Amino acid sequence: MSSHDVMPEMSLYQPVRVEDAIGIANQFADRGWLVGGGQDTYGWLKDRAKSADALIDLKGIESMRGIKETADGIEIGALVTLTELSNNPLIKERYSLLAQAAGKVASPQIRNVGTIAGNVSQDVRCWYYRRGLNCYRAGGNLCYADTPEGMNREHAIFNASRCVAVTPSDTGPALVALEAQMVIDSASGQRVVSAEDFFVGPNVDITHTTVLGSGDILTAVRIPAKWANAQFYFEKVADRNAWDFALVSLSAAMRVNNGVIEESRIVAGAVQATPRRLTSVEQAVRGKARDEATANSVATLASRDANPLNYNHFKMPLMDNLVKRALRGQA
């Protein structure tokens, strides 16, 4: 009988060259596990709830590592720590809302291993689907969170499709804000997708999170220099200032000129299985001043076509008054 304190038996890899893990995970497919820093992981090897043939460790794969200056912008390794993104200057000076995301995942042991293609590639916390009950996600026919006795303060407020399950990531929204580019690897070739449009719901695929399929490698991250030292504006709300995931965050990229909101991006987590863009208070504040008045006006366009669950309403005004906050310039 096996010990669930222990890990389940399998092969390891440790390719050095992107090539190498490709041709491995093509080779186990959906039986091989991709692991960077192994924090979502091992979890759920641990529990039982999924399992694998093969870990394919890319740790050793100096490519996907670092943080460096492009013609456009700034690339990101996919397995640069979120430690390092809260701290590295670059990221600091010119993109603070990203390594003000990072800075707030989970505690400092976790960043300090975590990558940032781990945190936006993870599954979803459902508990119901942690627990390895046989719901939607998992390839059942009910969602035990969305029913009349379901515990669901911590789920979604919109878009839910079979699966109310919502986005754990905190760099997520951040990087659909900066409109981010996402860079995947594969047998066919490299590829390059929007990080909104890498982020995927449960009406689109119920069994994934992220437009990766067997044999991706998310290898690294664009940030083109459009937003670079623009307005900034990150908050995140959870129960515990650390460890938790977000009941709510918000993140905001602004061009403000003389005092008037030219461009924004304004996404939320938490609130449904993707970042998700308020586009309605984008246009809204468009040409309006970056202040009280505007803040005011505007804010409850951010839940305005919500459809809470039993136990998660105080997700509408606690969404509206951090695009208050944001809006405003201001905690």
Contents of the next structure:
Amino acid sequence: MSSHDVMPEMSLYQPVRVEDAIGIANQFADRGWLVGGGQDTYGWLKDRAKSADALIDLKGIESMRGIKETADGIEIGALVTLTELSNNPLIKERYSLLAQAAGKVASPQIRNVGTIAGNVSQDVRCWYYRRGLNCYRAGGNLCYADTPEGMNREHAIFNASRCVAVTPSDTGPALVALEAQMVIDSASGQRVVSAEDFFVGPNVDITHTTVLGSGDILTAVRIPAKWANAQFYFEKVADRNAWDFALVSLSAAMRVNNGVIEESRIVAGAVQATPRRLTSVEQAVRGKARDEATANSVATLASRDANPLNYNHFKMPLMDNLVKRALRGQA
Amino acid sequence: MEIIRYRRDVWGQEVILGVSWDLLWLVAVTAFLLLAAHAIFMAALAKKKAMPSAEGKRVRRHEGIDRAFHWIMAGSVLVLIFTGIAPIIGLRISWLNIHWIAGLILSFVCIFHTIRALFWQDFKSMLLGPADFKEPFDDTIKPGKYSFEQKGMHWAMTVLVVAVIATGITLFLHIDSPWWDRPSVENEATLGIFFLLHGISTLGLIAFTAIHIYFAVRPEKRFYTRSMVKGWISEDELNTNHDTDKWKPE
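We have the form predicted on its own; now please give the form predicted in complex with the partner chain.
Now the complete complex, all chains and molecules, led by this one.
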């Protein structure tokens, strides 16, 4: 891949209202590129691995900022930065899972400009794809990572369908655990999609990671009160503690009464193209004590049915161990 | 409008990626216009013929096993077409597993049908010879078991289905399956040619499937569709549409 010192030439639009942004996005369709914090955008464009005719900068839209309390929980504007999210008193008090996940994204500099919408909508980090190769995800006929010689240490161990890339989002699994709702605006109105349904795997749409289509704008994320002040667990394992993507992450929300888990949502990140809910673990721990014994008895359920590639078998015990650590609680 | 899609391979060489899916719309619109024109022509201008009666003595046209083959094949072709074009037209469904399973079913049923047709059925009744080409232009010539149009449709579908299966199995070998892991692809250009051939044969299959369904529901042909469901045609339908010297049903 040739290197470039400057960005390619393209038009820049800076709307201040969502409706205007939608209008511009529809005008340019696939040739328009929505940008918030830009942390996933500028690399693509500067490397010429992807291109756009118009950059639609959403940062001027005030209605997409701020964190506010609602009748049923909180609403987070799509442009809220990851630093704001991790430092917000309301989030820290009620949904510390999300604050922790946001606080583990990349580096402080990136968190200062990267947004919640960008973190959940970012593209996969497979280096074959990022290098600009014409793999399945880029519309081609091949996956370079899933071959006998492919370097796939960071890739999927579940639900690969031709493409084996994983979701790189740290906040995505946390939002799925918290039963968040994603608010999407488009020319045809507003729709609300559960975080679980927001992410799409390659079996359904190999060239996208979310349900967002051309002209769709993720404007807010709503978190219901259901999981406020529940017991949470977040852990991200990466090769480096800072500025790295997860090898495996785990987000768990649990309702615990007298030491017994009444309900839980346990979600793993970086093991498939979408956040993976560990429903077999959730069912197995229902009604059981949150302790070491429960953790030991169910942890291996997490990696059951995994289909690892040549270089990522280590993700299976890693995932099991994260589940074990999440479930053993303070014991 | 492009015909073929090209991409650069890992070495930077331009290689074929597959057929352009702009052609899907061209095929769909062309097939629709031609069939609509035929329907209008038949309704407004064609000579009206009295429809033979479905009452009276019945004559067996298709055995149960052959009808079952036909409908399994029809179902798998329709599933293959739907799952194949779903991602192209933007329908978000998990299509790939359904696609290859339907493809395998179609392959096995076609093998079964070929063996049965060669050894247990009257294979010659489906052969298309020079004499058959006079049939559409001479009202006095009646066909045996199968008319010129039916033979033509059968052989066109045969060529297309064999092409779709052959290229489809080649592509199937390049993805993960319950029986093997996907291999490395040494030559992207060759793979692209298989995608191109699979795409072209698919477009042909879509066109001929549309034509086949259209004629299956046309009033004057509907008794053939009934025979593919129930197995029989009436003696009146036989005598009106077939030469009993060429086809002597049981």
